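First, one chain by itself: the form predicted on its own, in structure tokens.
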Amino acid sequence: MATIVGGVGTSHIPAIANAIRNELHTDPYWEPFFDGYGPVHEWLAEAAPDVAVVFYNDHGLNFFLDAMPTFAIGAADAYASDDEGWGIGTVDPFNGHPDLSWHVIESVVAAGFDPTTCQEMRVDHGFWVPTWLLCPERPAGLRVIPVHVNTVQHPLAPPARCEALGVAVGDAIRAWPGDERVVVIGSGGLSHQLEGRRAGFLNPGFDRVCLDALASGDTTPITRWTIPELVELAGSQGVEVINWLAMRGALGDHVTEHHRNYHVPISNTAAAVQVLAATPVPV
């Protein structure tokens, strides 16, 4: 049976890509941010996942305001990265896992979800920046399954619905008969707003409530909020925390917080990374 080794929540700010390319890891502005990822790299090396399921939000590359699915799951052989306008370039294509993707799709549909299935799909910075950040030297055998969650075109799925999608994805992975080791990634956030009168808005108190809730497993401090309430508390882009909720849902009940780093601000964003390692189910 496939094994979920744990999950990682991480910011996906486009500027991270240029910072990596320009080797700014020890730059005074960037060093506190990048220092938070050393323990993540060490954990991933030990956990040795060969599949990454990434909950992220597309930023207009595959889907735009005229056709924005609430949820979409990739089922392609490979995923080319692309730059939707930030000038951050691209990285090498990612290898897909179509068989496992279709198993996940069929399972979540049976669980009552209606994802769009994508047999061709490009991935933008919301997917490839965190994947590059977490795996700077991507293992040759790493395969990926992108799971898009709409955070752009309202109405958005409520937080509890996104967590439930994660639960369905996690159940599907654990029911897969293969021996894959799977890491689940939640991409985005935390609190930030990039436009309007509240541009630059951050809410560290909200962010810490979310990180504590995800670590404890009691996510009701997040799921009790509506999407409009999340926008008020976290900013219009801070709703990306629903990707972290989906990641947490996939992990099940038994996890331990292995690592956390929180830094304000990087590119007008409250940036965070959190590693939730799966622990054996008590007998």
Ligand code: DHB
Second form
Amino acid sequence: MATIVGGVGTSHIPAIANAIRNELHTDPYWEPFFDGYGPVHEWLAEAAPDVAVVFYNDHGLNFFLDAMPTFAIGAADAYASDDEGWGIGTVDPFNGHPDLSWHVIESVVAAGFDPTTCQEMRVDHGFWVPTWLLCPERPAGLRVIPVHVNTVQHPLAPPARCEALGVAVGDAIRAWPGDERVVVIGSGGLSHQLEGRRAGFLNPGFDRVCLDALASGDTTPITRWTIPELVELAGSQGVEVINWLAMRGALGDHVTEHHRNYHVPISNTAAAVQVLAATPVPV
Ligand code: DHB
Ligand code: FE
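Can you return the structure of this protein in the form predicted in complex with the named molecule rather than the form predicted on its own?
So here's everything in the complex, that chain up top.
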């Protein structure tokens, strides 16, 4: 049976990519941010995942406003990045795991979800910045399953629905007969708004409520909110926290918060990283 080793929630700000490329890890602006990732790397080295399931939102690279799936799951052999216009370049393609992808797709469809299935899929910074940040060396055997959650074109799936998708993905992985070790990543957030009159809006109080709820066994402080309430509280891009909620759903009831780091701001965003180790069910 495949094992879910735990989950990591992390911001995916594009500027992180250039900070990595320019080796700004000890620059005064970036140090408090990158320092938060040392314990994550140590935990990942011990947890030794060989598959990463990444809940993220595409920002207009693979999907655009003309045709925006609420949920989409990759089932490709490989996933390439491409020029997004941010000046952040591209990274080497990621290896997929089509057999496990199709198993996850079949399971979540049987559980009542209707994802778009993508046998070709380009992945944007929402996918690759977290994956690069967490696995800078990218172990040769690492395979990925991208799960896109729409946070761009309203209406968005409500928070509880995103968490339920995560539960269905987690159930599917645990039912897979292979011996893969799977880490689940939730990408984006936390509070930020990039456009309009509230550009630059941040809400550390909201962010703390989310991090505490994700670490606890009770996510209702987040799932009770509607999407318009989330936009109000988190900013229009802060809704990306629904990716973290999907990640949390996949982990099952019992998690231990292994690590968190919160640093405001990086670019226009409240940057956060949180490691939730999956703990065995007590007997
Ligand atoms: C920024 C944050 C994002 O989530 C994003 O997708 C793009 C940019 C930012 O803060 O710069
Ligand atoms: Fe984003």
